[in-house]
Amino acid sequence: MGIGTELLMGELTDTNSAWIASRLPALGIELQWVSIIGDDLPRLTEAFKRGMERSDIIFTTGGLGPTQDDLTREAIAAAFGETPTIQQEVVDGLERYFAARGTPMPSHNIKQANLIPSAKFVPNPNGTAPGWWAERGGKIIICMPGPPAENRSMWEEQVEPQLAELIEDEVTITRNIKTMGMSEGAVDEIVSEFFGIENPYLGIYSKADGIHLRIIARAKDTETAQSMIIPVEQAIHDRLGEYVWGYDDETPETAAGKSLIEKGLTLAVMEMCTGGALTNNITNVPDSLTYFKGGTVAYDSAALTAYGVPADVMEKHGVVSQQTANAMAETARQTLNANIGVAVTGVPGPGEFEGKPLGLAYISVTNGKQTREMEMRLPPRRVTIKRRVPNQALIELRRLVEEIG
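Single chain coordinates (the form predicted alone):
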């Protein structure tokens, strides 16, 4: 349950519900309802009462702040028919929190120290709003702050371990297989026989980095659950192996970085049409300093020429071409003395460029001896181009690295 009028007005997007939903299958918890409720005490109270009638566990994010429109605690108290009281030890903790930042605690923050008899606090080391874990009649309400940086650390450090202790009758294991290069419909058709089975369950999801297949198995122990996953995973690999690029929590940048480290190789990039997004993704990996030499960003032929890309290649084939992408990758590799060069070029919009359509892009990955080339034709949206081209380039990078002996 996402709480806050700002969510209903579109001022903020509820990313918390999707993130929590992604963590529930591994705990064996089935998500059936997602709600967004505004800052209205009667509506919130009714939502909690209705939620307890149809669900065993309710998760909430938001509404735990110190202002008058933060009403999550008050709504739960009303739904339970209990009166909250101030807990002095929490007040003391809040005062220390503000003192450490050189400011007195605002008087309104004292409401964050309220607690009802059927609830306990969930510590929040990253903010002033402690969470609540409330239980009544066999039903559980778990309340977390709205800011993702606060609720995600609270989930991982406090909530998830406690939930795992409660769910002892079965083990749930997931395996996420990530592919790139085939449409969702094509992947669905190839592995269609595995859909519609409750256990192990196979789900298919279209993401910015390709099509993901998630296998979820539930059993009395880990060994049994794992044995249920293995044949499905093997069948997927047999049919889609050349399109599989990663597993579970891997991202294109972490997968490519891992391969580069294992092979002891270095990397340089040159990008046109992605505005630095490729370099940004690469450097999001903490270990990238060990293999990433650097990157350059250019948006026209003059800039590419200044960086060393042969002008005659662009004059003959155009800035947006496979030949120019190849020249860019080799130029980046040689200029920065790296083992591998990666380049992307394309038409980012708002309209055609060199008579070529918006969404056309080319990728090149080379080590000087082997080169992987790719033409992409993407939906004509700048945000899609800046998201998908870097992902595909990193996937092609990993494939080349894996081919190198």
Given for the second form:
Number of protein chains: 2
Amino acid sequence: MGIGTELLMGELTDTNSAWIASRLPALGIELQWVSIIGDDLPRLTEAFKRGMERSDIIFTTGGLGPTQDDLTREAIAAAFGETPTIQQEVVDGLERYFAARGTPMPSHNIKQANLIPSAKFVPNPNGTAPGWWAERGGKIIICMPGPPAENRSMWEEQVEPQLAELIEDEVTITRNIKTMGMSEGAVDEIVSEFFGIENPYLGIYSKADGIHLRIIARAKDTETAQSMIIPVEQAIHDRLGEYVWGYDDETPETAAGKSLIEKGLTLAVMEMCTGGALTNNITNVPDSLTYFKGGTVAYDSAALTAYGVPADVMEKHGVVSQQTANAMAETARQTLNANIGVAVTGVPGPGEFEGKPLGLAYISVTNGKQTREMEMRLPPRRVTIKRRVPNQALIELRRLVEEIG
Amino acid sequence: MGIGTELLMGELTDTNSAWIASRLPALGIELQWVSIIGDDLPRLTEAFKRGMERSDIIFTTGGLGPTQDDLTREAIAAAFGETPTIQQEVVDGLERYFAARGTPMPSHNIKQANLIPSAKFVPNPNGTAPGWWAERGGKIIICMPGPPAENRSMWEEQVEPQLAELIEDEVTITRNIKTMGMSEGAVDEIVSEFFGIENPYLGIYSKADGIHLRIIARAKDTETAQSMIIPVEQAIHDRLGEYVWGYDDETPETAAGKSLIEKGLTLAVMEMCTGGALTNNITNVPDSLTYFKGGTVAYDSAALTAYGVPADVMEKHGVVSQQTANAMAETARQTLNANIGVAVTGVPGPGEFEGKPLGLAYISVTNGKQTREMEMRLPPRRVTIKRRVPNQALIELRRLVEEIG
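Right, the form predicted alone is done; let's see the coordinates for the form predicted together with a further copy of the same chain.
Whole complex next, starting from this chain.
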């Protein structure tokens, strides 16, 4: 439950809930529902009541600050029908916190020392707002502060260890298999017999970097959960192996980077329609300095010529052509003396370019001997082109690096 | 309502809800609650029933795809007690969509042609999933696809205009004033007398592109709301004018692009530590083709030399220096025969570079005569550097273009 009116005004995106969500499967906790609610006492109280009917554990972030808008504690007290009282030892702690910063405690902060009989405090070494751990009728409510730096360390140092002690009986393991080159409907058909089974569960997701298949298995221990995943993963491999490009948290740029590092190869780039998006993705990888040499972005044939692409290839085939993509990849490679050159050309938009439609793009990856080529036809939107063409180019790059052995 | 198990597994952060939330105040719609729910029919159905008790309008994103997991349509049908039927004209449209991509329609996609009597389709030119607009008992449910590129254009082109016709009694106007160069605390002090007033409301937000001040006024009509905003905006201008670089939806790249177009100037770029992020931001602007010529990204001095930066400047001052930034900007400008060159050099990470610390960066913008220089010292994190240095460089670019008159 994300708490705070600023989350409802679209001023702040609730990233806490997704972060907590990502930590739950390993604890064997199934997340059923996320709510984002404003600083409104009746609505928050209703949410706690409804949540306790529906779930065993409720996590909240936000609404623990010192202002009148911070109502998480008050809403739990109302939902439980209990009266909060000030805890002197927490007041003393708050006074020490402010004294260490050379200012007296603002009087508003005293409300952070409130507690109800069914709750205990969770210490917060990184801020003034202590967390709450409340239990009633077998249900648990765990309240953490809103700032990510505060709730993440509270989670890791205190909440997760205490939860792990409570929940021992089940382990959840997930395996994410990422494919590119087949439509969602086609992948769905090929592995359809595995859908609709509760454990191991198979989910299918369409992403900018292809179709992902996610296997989730629950069991008493890691080994058993693993053994439930293996046959499904094997079947997916047998049927879709050539389309698989990565696993779990891998992205096209980390997968390509890993292959380049393994083979000790270096990379140079030249892009047209993607306008720097490909290079930007490559350099998001912390290790990219070890294999990425540099790249150029050109928006017209004059700039491409200035960067060394032979003018006669562009004159003969057009800037947006497979031949120009190939010449760009080879030029990038030679200019920076890299092992591999990757290039993308296409229509940058907003409209046509040399009579060719927005959405058309060509990819080329070369090591000077072998070359992978690809034509793409995408929906005519700049954001789609800038998101999907770099992913495809990086997956082709990885495939070439794997091929050259 | 964000729909999709992947949102609950922490694989994907629901950014759609925050985006929709940001569009609602201007329509006079108060957002009460956001829920994120998995691909689970009973839970989704309950959410629609509960939501219709609580609110007049429900927006959903996700769950409109072709797979068995996509259950938004089914849940609304269940909540309404209606039976979906296949609409042949939508089947025909889907078949054309796939034919244009050279493949037959996978049989699973047919479920996207389902409709109930209380709903109509909202066309989706950017994907296979049409939206739904359902009405019953005075309540409205509007369903959009999950991919941001698809739901944002559906919102702007179809949902928002139709909603604006329905909702007429109160107008909310917002004015967002964006500054760079002063700390949040300093800005807060300078305009403190305007805080704490309900209407017009003034909010202050610290973002990667500086400190934003947002004025929100509510009134019976646009003119009255505007007249409430003007005095606050004027006061902000009088006190902070030199730090203001943009308004409302402007980004550093759109503001810089607007200035370049007004003056009829062209641009070339050279980047080091930002690894393509600056060029990528520039080319996110649809009109960038009219002023952006191209750019280079180099990760070492050999690549900078290959791209024409004089080796003696780098030898004397180091790659990470103001002098090298200036040489890069001028080289970029001359290589592509552009009016303005902008360059960034700095430590790319993960560790030190030439004995200089991660987080140090230099910006240079030049038209060959005048040059703006800047040194930045940021927290030592790649994502922070790639997000904040390009913004600052673009704001400096805009300032130079405004200066040269």
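A quick note: this is a predicted structure, and the numbers were derived from the prediction, not measured. Residue numbers count along the first chain shown, from 1. If you superpose the two forms and keep the largest set of C-alpha atoms that fall within 1.5 Å, you have the rigid core.
J.: So that I can tell if Lys120 moves, could you say whether its C-alpha shifts by at least 2 Å between the two forms after the core superposition?
T.: Passes the 2 Å threshold, so yes.
J.: After core superposition, I'd like to know whether Pro145 moves between the two forms (criterion: C-alpha shift of 2 angstroms or more).
T.: After core superposition, the displacement of the Pro145 C-alpha between the two forms reaches the 2 Å mark, so yes.
J.: Inspect the rigid-core superposition and answer whether the C-alpha of Leu64 shifts by 2 angstroms or more between the two forms.
T.: The answer is yes, as the C-alpha of Leu64 shifts between the two forms by 2 Å or more after core alignment.
J.: Can you give the CA shift of Glu95 between the two forms, in Å, with the two forms fit on their core?
T.: Reported C-alpha shift between the two forms: 9.1 Å at Glu95.
J.: Leu27: how large is its C-alpha shift between the two forms, with the rigid core as the superposition reference, in Å?
T.: Shift of Leu27 at C-alpha, rigid core superposed: 3.6 Å.
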